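Next comes just one chain, in structure tokens: the form predicted alone.
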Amino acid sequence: MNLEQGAQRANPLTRIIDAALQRDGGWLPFDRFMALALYAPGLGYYANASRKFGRMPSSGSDFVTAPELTPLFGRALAVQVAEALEKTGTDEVWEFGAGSGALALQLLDALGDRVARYRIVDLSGTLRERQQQTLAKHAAKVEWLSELPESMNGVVVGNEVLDAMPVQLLARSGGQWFERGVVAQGDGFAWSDRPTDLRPPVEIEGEHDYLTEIHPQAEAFIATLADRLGRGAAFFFDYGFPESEYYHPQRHMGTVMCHRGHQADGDPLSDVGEKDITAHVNFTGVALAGQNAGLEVLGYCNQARFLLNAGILPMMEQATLAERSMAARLIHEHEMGELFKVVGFAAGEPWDAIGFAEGDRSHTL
């Protein structure tokens, strides 16, 4: 692609990616493409003004997360957060990627005076505006930051944060490993593979062609968090698997997926900036990154077990039929209950966290 061709491309985000391609000799590794597609200031998916979060496509949203489904998600999580605040002797909650602000509202409502300060770390200015509206009644407690501070204490929560961190793609073809990247092609983009010394963290059995991801950015984020969290705990919810399942020989198509208008598709190179791009989380890599950086793993289990341990069933019994129906989606195995997992960390002395009291699967990591 030459400069004249690049100038003809009307989409401003596409032109930014074109410029990055030109600086790098016409080829971008997928993690850099994904970072621009999601986070380019003002233009990337998470930086633009689209609605993103909501229950139905009629709202103009692209997907729904647990806090939008029901406030019982936040109320149950608050049980674990309250315990963690007490055990760590802290009074601050930190949320990464707070989305619509629904989870922050649920936690603040449930925790009351146990939280002196609620800090949100979010890169999106448009989402920050939406969060400020949602959290107006708690404005005196809430503070926004655009990056991780040098030091912090408190309880960290992150719901569907790790899956949005850029991943590198590795493809095995004809017995040789390649890194999959992106090139310009016509009015859009296309895949292009280059030989690489990078490998998945485990040997992939068999000789068949295989596509997968590695997660250096998510693991670096956890390591940085470990370095800066003096006293406290952290709980991350996301869809994903332990390493043995993530890199199973039969999972040969990778996990990168896009979401738009509550529909999923597997083409991150089209409609760039107009849809979410995600990948499942390798929870073994996340747990090891935290452990190697000095955190203690409190537990790892599926979302259903965590919420049941935290007492969501008695909460559902007091709810309306419609509310119970929505909350059931959080714990049913064929909905979010099994696909979504939770990993917990402690900075300092660990304890038997209530969320992992039964059904802890740390031994599978």
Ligand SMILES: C[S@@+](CC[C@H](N)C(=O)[O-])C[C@H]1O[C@@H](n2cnc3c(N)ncnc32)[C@H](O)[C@@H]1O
The other form holds:
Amino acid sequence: MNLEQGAQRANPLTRIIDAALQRDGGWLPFDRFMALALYAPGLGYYANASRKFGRMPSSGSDFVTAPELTPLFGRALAVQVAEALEKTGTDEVWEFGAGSGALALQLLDALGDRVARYRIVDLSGTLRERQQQTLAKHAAKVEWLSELPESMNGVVVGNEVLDAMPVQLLARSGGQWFERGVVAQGDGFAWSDRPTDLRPPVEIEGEHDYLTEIHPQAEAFIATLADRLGRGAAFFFDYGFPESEYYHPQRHMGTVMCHRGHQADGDPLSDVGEKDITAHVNFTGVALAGQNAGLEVLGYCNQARFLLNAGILPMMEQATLAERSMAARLIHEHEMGELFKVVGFAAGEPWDAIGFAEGDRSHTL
Ligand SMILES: C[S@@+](CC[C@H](N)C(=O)[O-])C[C@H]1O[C@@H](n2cnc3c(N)ncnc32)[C@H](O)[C@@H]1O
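Next, report the structure of the form predicted in complex with this ligand; the form predicted alone has already been given.
Next comes the full complex, this chain leading.
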């Protein structure tokens, strides 16, 4: 064993994954591997003390999200949240996966007395500490939960939370479907495929080799939310596509990506716990999961459309040049404007939500 191999084996997260592999007969489905790599207590990427979110690699961060880029994201979203609070007669905001607390701060600043309580549900204990610091001036209104309560009312928001939920990998090879999982190999991990009855939600045209994901956890999350949200609305932002694009025959390498130091790579099996692992969101699956569990789809559109509908342009006109150029990245097609989408749900009677006033693409789901 060389020194590097010894160091890898000494990594406590690798040992936890090794133990899970042994318990499961030497093979872990990718969703279990991803769950441990991201959320193993104290060690997984979202559970450890690394910085994660920030504008530049020099801050020690790995990637930037919309609320980290500019407060205008939260200010524009606040217009939609204010409308939703009024239409649903509620006064609580629920945020899932609140990261550094940046969006919570932007929403609380913009919404003022219209919010009586701001509740954050996050799996990550270390992020909770960071959120507490960011939100110190709103401390009296903010509450943290580590899981969904049995029942809730209010307006739910989540930015880039669905893409952080573990996915299962399906690989078609030689015309046969396999579930792709992980085995131990040498000092690290390797891929290993097993025959499966699982299939993508739509037929993939052609016979060529094809790798993709299915998203049972994200869909179960939406279904549980639907069950528990008595009165209110929910808005989720993320990168992804409707089913017909997600499972397009040409998208044959899947969408799993890792982020570290503002660089993307496609190898989740290396440097486990030190980088983010994500997959794009199948918005058709999310919308169906919500609808089947009793929610109404308020709309679905790209992020640019949603933010423009919510009035980000006049906000940009008031902003400094530097702020304006950051906000422009949220709406430019070749940056976050088109790849990122928004889906909105109502629990109870639907209404015409301002964010989807123009450019609603629900018909493409
Ligand atoms: C990519 S980060 C996004 C953070 C933040 N929303 C932002 O935009 O900067 C994903 C976040 O989702 C959280 N998360 C993942 N699954 C979750 C779940 N089931 N419930 C609540 N939070 C979750 C992670 O702990 C992490 O804080």
